[in-house]
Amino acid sequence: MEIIHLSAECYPIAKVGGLGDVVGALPKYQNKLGHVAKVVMPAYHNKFIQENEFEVVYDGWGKLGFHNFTVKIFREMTNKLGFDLYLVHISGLLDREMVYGYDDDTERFLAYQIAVLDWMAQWEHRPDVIHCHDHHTGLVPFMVANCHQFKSLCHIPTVLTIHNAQYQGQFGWDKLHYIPAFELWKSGQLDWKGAINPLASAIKCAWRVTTVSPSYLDEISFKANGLEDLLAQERSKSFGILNGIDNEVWNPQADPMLEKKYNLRTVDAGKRANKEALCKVFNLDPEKPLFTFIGRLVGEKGADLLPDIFYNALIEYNGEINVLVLGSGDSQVEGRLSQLKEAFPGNYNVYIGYNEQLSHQIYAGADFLLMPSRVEPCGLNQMYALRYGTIPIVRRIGGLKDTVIDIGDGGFGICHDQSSVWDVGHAIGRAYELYVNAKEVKEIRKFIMQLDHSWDKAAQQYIHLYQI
């Protein structure tokens, strides 16, 4: 099969969250199964584009309402990612450093989708599947099925993967003219609650809909930021497929970003060396249990609770634990987390920002990873932590519930039911008690490093989905 993945993110080209990791790995594993998977994404003005070689495969123009724009599509020449990568360059719209956060994001991603379909309409062949990821590509299923200029593509099956239903990309009907001509009586396929809603439209129009974990498919039936009724209507074509992780990128035995590489046999010494290196940089004590948080500092992740969680824990355990935070997001949360450094020198530190190498080092050096999420469609961080022998502390929700079993239930992690300061504090207490039992911690580390959360199974599940 030939599979075209459309996404706003793809690691290592551009990554804001888990979407980038998924799109950077799934096509590679589909290719390993003997298929031809490709990624087509925007060409942002970033380091990856500046440091790699590309050839122009398409030079044309597109139309966004009354405005014309020029398009160039570049192909990465070395296949270094394990799949064909195509970047859509639209001067003035996509050639910016950030992926999101601009006032004209609606125009940017609409132009990207139109440009991709204009290009594909000129191919002499047709791919077997167009796989759309989140709302940034959500109008593709509608346009393929209904827009006159894409009539030649109308029989290509489209699949939508919902990575996070909270973000839907809705915009007003005053921008309807941006979408290429179609029969106006079909406008209902764009509408949800009085606005053009790309995610809702994709749920209606895509041949199949997937979520990134089975539990998340169940959860969005009653918590999907207004899309609950629609998802219930379309449940028969919806499937939950648990994300995997790229075991080649996330491999403590071969990870070039670590202070010391390690495997099952050398895990204790390896984690110790990485912990000592981390603690040296961040003025922490390697003899104490190291609790960490890695991710976006936003409400979905429960990040607003972190300052109180860590303050209480550091007071309660009177300097007997260490805490290290890596992330960025809400400025108030950033400020409160930064202030804790003054109150707890030698026991607490924070790195505000995004640092891929540091994240690998923390997974390798930490003892526990906190994920007190309010929403977690799949979650990859807990799987990275398991791979590196770090015990996850998670809320039972979404993909966290699908991947982490509590030690009290014969499992290997620490789970709690609510995103609250008390619940997480209690979980930290359980983790502290566990840490004292060094023998049990060593056994858990070796067990969790052997858990298989690779993309092999999920990639095959997607292939099966395309074919039914």
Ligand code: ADP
Given for the second form:
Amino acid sequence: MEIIHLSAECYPIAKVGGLGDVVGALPKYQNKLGHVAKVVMPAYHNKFIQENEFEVVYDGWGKLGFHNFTVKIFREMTNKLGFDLYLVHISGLLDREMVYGYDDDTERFLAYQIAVLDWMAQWEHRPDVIHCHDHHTGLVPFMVANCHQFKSLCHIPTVLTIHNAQYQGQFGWDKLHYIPAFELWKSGQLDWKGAINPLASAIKCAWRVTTVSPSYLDEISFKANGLEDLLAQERSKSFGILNGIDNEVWNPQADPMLEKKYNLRTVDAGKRANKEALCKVFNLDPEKPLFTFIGRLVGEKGADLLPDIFYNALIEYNGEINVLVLGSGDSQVEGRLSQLKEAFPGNYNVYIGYNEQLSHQIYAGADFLLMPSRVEPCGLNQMYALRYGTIPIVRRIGGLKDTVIDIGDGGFGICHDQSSVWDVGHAIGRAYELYVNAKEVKEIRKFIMQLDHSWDKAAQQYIHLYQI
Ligand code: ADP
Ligand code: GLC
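Switching from the form predicted alone: structure of the form predicted together with adenosine-5'-diphosphate (ADP)?
First the chain shown before, then all remaining chains and molecules of the complex.
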């Protein structure tokens, strides 16, 4: 099959969170199965584009309402990512440093979607499926099916993967003229609650809808930022496929970002060396259990609870634990997390910002990784933690529920039910008691490192889905 993945992010080209990791890995694993999976994404102004070689495969122009834009599509020439990569360059709109966060994101991602379809409409052949990821590509299923200028593409099946239904990309009907001409009586397919809603439109128009874990699929019929009824209605074409992880990138035995590489046999010494290196940089004590958090500092991740959670734990265990946080996001949360440094020097530290290498070092050097998420469609951090022998402490929700089993239920992690300071505090207490039993911790580490969360299975599940 030929599969075209459309996404705003793809690791290592541009990554803000897990979407980038997924789109940087799934196509590679689909290619390994003998298919041809390609990624077509925006060309941002970043290091990847400056440091790699490309050829121009399309040079044209597109229309966004009354505005014309020029388009160049570049193909990465070495195939070093394990799949064909195409970057859509639209000067003045996409060629910026950040992926998201601009006032004209609606215009940017619409222009990208229109440019991709203009290009594909010129191909002599048709791919077998267009796989759209999240709302930035959510108008593709509607445009493919309905816009006159893309008529030649109308029989291509489209699949939407919802990585996070919290973000929907809504905009007002005053921007309807941005969308290339279609029969106006079809406008209802764009609408949700009085606005043009790209995610809702994709849920209505895509041939199949997937979520990134089975539990998240169950949850969104009840909680999906206003889309509950629509998702319940479209349930028969929806499937929950658990994300995998890229075992080549996330491999403690070969990870060049670690202080010391390790495997099942050398895990105790390996983790110890990584922990010591981390503790040295962040002025912590490697003898104490190291609790960590990595992620976007937003409400979905329960980040606003972290300052109180850590404050209470550091007081309760009276200097006997260490905490290290890596993240960025809400400025108030960033400020409160930074303040804790003064109160607990030697026991607590935080790195505000995005740092890929540090994240690898933390997965390797930590004893425990917390994820007190309010919403977690899948979550990759817990799977990386498992692979690096770090015990996850997670709320039982979404993909966390599908990947972590509590020690009390014969499993290997620590689970709690609520996103609350008290519940997480209790979980930290259980982890502290566990840490004292070094033998059990060693056994759990070895066990979790062997759990198989690689993409092999999910890549196959997607292929199956395209064919039914
Ligand atoms: P989400 O996509 O909702 O942010 P995921 O758990 O799916 O959550 O994926 C998060 C990804 O982003 C992981 O690869 C994680 O290591 C990475 N990440 C998050 N915050 C940071 C950060 N501040 N520095 C480095 N990596 C980060
Ligand atoms: C989203 C979700 C996260 C998921 C990731 C990759 O960002 O918030 O839970 O792991 O997408 O699918």
